[in-house]
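Quick heads-up: it's one chain on its own, the form predicted on its own, in structure tokens.
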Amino acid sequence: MVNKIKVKNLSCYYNKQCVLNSLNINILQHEILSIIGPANSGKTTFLRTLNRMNDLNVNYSRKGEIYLDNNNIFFMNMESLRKRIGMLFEMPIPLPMSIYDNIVYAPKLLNIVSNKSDQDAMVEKVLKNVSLWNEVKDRLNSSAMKISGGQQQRLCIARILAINPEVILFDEPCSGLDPISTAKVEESMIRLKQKYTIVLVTNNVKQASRVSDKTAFFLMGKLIEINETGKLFISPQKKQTGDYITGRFG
């Protein structure tokens, strides 16, 4: 399989102090790679620095290289490297508008769709590709504000689609939802990788366990260990990693 990002000697520090230490991982495309670890090991600033979302923090630096298709990301324009990489925090956080207008507004700024009948084949489109479409395909004018929260989760997700990025990252999508929201979500996830290269950040093992192609291990700011799922979750080589799935420590 073909590599999507290659991360090479990446190195992340906040107010100088190192939170990611000389990381290297390959992430092949159309696959879903799972970053696992305890609280504290660098895997949302790992997250976060892929769509160079902690650009931002004026507290933060970094070394090292990361390649989406062969081009530096850092070099990459800013909203053209953002449509190729999009993101799903842990909350979801609709627009205050409908849920069709959530959908179609990052669309017609970025002049990706104009006319109205396109449009409306988009929306049904993702809208279909998250599960969400028999769900609210009567309410599409409502405000997205009032469906529920694993609902507005899929929408968000929907709405990435909407910009037809390449790469899509899950930043703890499930944490506050139901176990019947959370299989939904993690349904989308599995489809999804038929078209998009994902990158999962959960603390719910067992999650990593059901949706992963891969799954990484990320401990005080260091990658301890990056296998095939079943590989590592039936017979990790580290010891950390075992001891971390088992749940005796994190």
Contents of the next structure:
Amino acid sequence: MVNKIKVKNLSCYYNKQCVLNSLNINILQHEILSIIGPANSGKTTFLRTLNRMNDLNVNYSRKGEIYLDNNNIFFMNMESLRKRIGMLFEMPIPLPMSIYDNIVYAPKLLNIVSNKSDQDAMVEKVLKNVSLWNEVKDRLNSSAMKISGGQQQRLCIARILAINPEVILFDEPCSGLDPISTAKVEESMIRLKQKYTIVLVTNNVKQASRVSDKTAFFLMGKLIEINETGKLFISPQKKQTGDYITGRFG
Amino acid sequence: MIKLSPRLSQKISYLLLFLATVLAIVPGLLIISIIIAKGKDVFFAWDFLTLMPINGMLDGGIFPAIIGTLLLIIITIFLSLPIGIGAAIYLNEYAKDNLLTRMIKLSIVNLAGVPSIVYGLFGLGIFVMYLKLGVSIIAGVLTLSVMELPVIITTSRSALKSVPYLFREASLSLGVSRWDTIKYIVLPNAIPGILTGVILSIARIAGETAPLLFTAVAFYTPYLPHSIYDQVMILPYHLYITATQIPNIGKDRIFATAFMLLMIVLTMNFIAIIIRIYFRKNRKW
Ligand SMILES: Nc1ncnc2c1ncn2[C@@H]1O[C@H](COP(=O)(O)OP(=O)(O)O)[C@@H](O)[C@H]1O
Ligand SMILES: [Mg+2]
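Next up, can you give the form predicted in complex with its partner chain of this protein, since the form predicted on its own came first?
Let us now look at the entire complex, which starts with that chain.
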């Protein structure tokens, strides 16, 4: 298997305060890596460093390197990096426009599609990929703000698929969703694995064990343990990991 | 102390609040209705609005003053709106939050509070005398623009701020550039707020005399301006001189002039309200 992302000695700071401490992680192509850990352990910061969303934050600084296919992402153009590494936020954030426009918005600006029939085809394809097509096909032109939270979150996934990234980052994508919506989102994630490399931050330990190939445990800005999901859950090497997954703290 | 029953004290406070509202509204309504009542005959004779003044302004109309006021408003909008919005975009979307930016923001807020006569004197010194533009439309427009810019920047910035930051993040996270995000996400959602604020503030300058007194205004011109280097008559100043400097003038002519000024201001406020309603209805969040 090929390494898709290599993180070398990454440390991140807000206002000079260290929130991620010398992190080293390799992420393989077409695997789902779950990141678990209690709140404030730096999981979101890690994701927002991967696609450089945090570079806009003036209080934020970092050290270390991250390679995407052996290219240092901190030397890459931010727009083309984010096109390759899509990100789904904790809360669904549909753009204030129609369902249809939410999907074609970025591809149009990035010149991925031009004519209307290509756009139509793309909208149908990505909505089917997240099992949303049947639910919204009759109201593609109504506002994306009006569908349910679970549908919005799947629309946001579809929107990412439309720019055809290589890596997708999920930041606790189901924390605000009911169990049925959660199941649908998980289903889409597993299907996506064949084409994309996925990093999934989740506060739900069971979710990590259900969907991921590998799991990493973060605690207070440190990577405590990373292993194949089955092994990590059956025989964690570190005591903190075991305590966390059995629910003894955090 | 007398203890009032909750019902009674509720009633009394309701009454007091209602009285306060009435007190706030009545003077305004009175002014408007008196102006309309006393000015309507001359106003609706239309001649008054379309003729040049004659006989030392005792007869004829106020046409050049209307044109002058409208010209100043319109050119000022076209000059200050793009600059103001541009500055607001820079300050809100691009500028790093450092000492310099904070000082600029602070001084803009303070500039918005400077008395208009100070801007008038500034315009006289810089545009009329130093740049040798003379007392002219262009000098007046520049002065008004300098005076309006802090207001436009401040209203535009708050309109930009009201667009949730998350929308920007969502757009950026899809690989869309910052400028495209501003163009397609931020601005469309901020424009109604910007326009409403700007039109209201321009409506205010329609009635300003002080910044134009030394920079653009003519006591009397027998012709319409031919170029932006000409002086103009304006409604508020015309109102002032007819009311104070010209004895024997018919009071109804003065009221009709006030009526016209009122119409311009009300029309602009009305446009602002229409814009706001229109965009509210189409807003998707
Ligand atoms: N924008 C920010 N500014 C300052 N501190 C932040 C910011 N975002 C997160 N932090 C701090 O960084 C630490 C890690 O946060 P985060 O990465 O959000 O953790 P997690 O996603 O695991 O809950 C926390 O202590 C949090 O308070
Ligand atoms: Mg988080």
